[in-house]
Amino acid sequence: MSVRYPKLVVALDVDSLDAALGLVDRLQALDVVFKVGYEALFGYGDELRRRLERAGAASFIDAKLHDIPRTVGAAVRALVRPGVEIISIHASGGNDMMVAAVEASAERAAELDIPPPKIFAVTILTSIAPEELLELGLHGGPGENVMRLAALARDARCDGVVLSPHEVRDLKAFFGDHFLALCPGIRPTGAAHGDQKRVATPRSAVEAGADYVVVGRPIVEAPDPLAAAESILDEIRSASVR
């Protein structure tokens, strides 16, 4: 039986079209996940997302969707098209928002004849550290309020969860492999944390039974960016596999 290894998503997190679309051009071989997020989506996402379609990229459209039901549902019926693997919203909208995310995802995609996007819900950000979460007046640890927001999710047959790679052994034992981990927060060794707060190297994120992992700047910000790519899948393949 083949071995079933992570993915890997590069963030998109540059400030041009152009940067992108250079970053695309010279990893798509890899057979990555493209990472579009709030700079590229708000600054030039429908260009971007025209050239990721015809390029026959795979996308992650990291929209973080979070507001009354049917706004939400709207919002991910435009967000589905070709290509799309993956749309995230955020846990804390609650089972009703959750449910129009995902009814509006299956919805439009039969309109279009493609498969759904997967939705994931955002639960904890890790750029969050513990001692914030009373502040945000959440009780307990991060790996409680994790899996409380998870099983929200869950409920709302959302596909899995977007969470730090911290989470993930409890996730997995409590709700099994089929719930999803998307793990932001991918840091090889040696490179700088940013403003992430809750990060783990890409081997431990998988070893720990991640199933996509997200890296941004060791990756786009690199002198060579697809030999960055090629060293974190790598190091992912080369990790023992739950």
Ligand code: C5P
Second form
Amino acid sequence: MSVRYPKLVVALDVDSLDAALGLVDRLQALDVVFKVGYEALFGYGDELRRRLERAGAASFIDAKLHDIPRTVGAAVRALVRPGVEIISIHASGGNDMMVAAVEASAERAAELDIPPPKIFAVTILTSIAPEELLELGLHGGPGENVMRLAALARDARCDGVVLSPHEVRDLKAFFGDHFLALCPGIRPTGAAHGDQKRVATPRSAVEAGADYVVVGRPIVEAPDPLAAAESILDEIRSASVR
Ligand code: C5P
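Now that we've seen the form predicted on its own, could you pull up the form predicted in complex with the named molecule?
What follows is the entire complex, opening with the chain shown before.
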């Protein structure tokens, strides 16, 4: 059986199209997925999405959609295009909203004759500290809340969830390997945490069973982003996959 390492997702959280394209140019040969988040989407997203498609690059549109089902379905339709591997929504939008997203992805992809982007539901943001959950009206620890939202996402036929590496083991034990785990909050040993509260190293995320690991600042703010990405890939490939 061949070993399946998680894919590295590089968050293009930079303030200009040129900076984003520079990173795509430098990192594309590493076979990574490029994450287009709020900063890129709202700043220069249309052009970046066109350029990623033209470059044949894989992308994750981290739109974190959360609205009424019809609006979210329509937004997903507008985001589906060749090369888009993942689109994110918020699990807290509820069952009907998630179903609308999953159906819109499948329908639009069938019209375009391309593989449907996977729909991933965000559970609890990795920047939320455990003590903040209660302020949000959420009882229990991060793990319980993640599992409750993951169950909703699985029932709505989402492909997977976005969660902290700390919760991946429980997710896989409960829902099985086919329900995918995408983990931000990844920090190589010694890297600054920034606003992330529940972080883990690339190695521990892989060993817990993550399918995608998302890294932003430790790569895009590194003096040499290519060397930083290569060293994270080395760490991923030297970890023992579950
Ligand atoms: O720079 P850093 O590695 O912290 O970037 C993490 C990326 O993952 C950011 O683009 C952020 O929006 C995203 N993300 C996250 N937590 C989630 C979902 C997405 O940090 N729960």
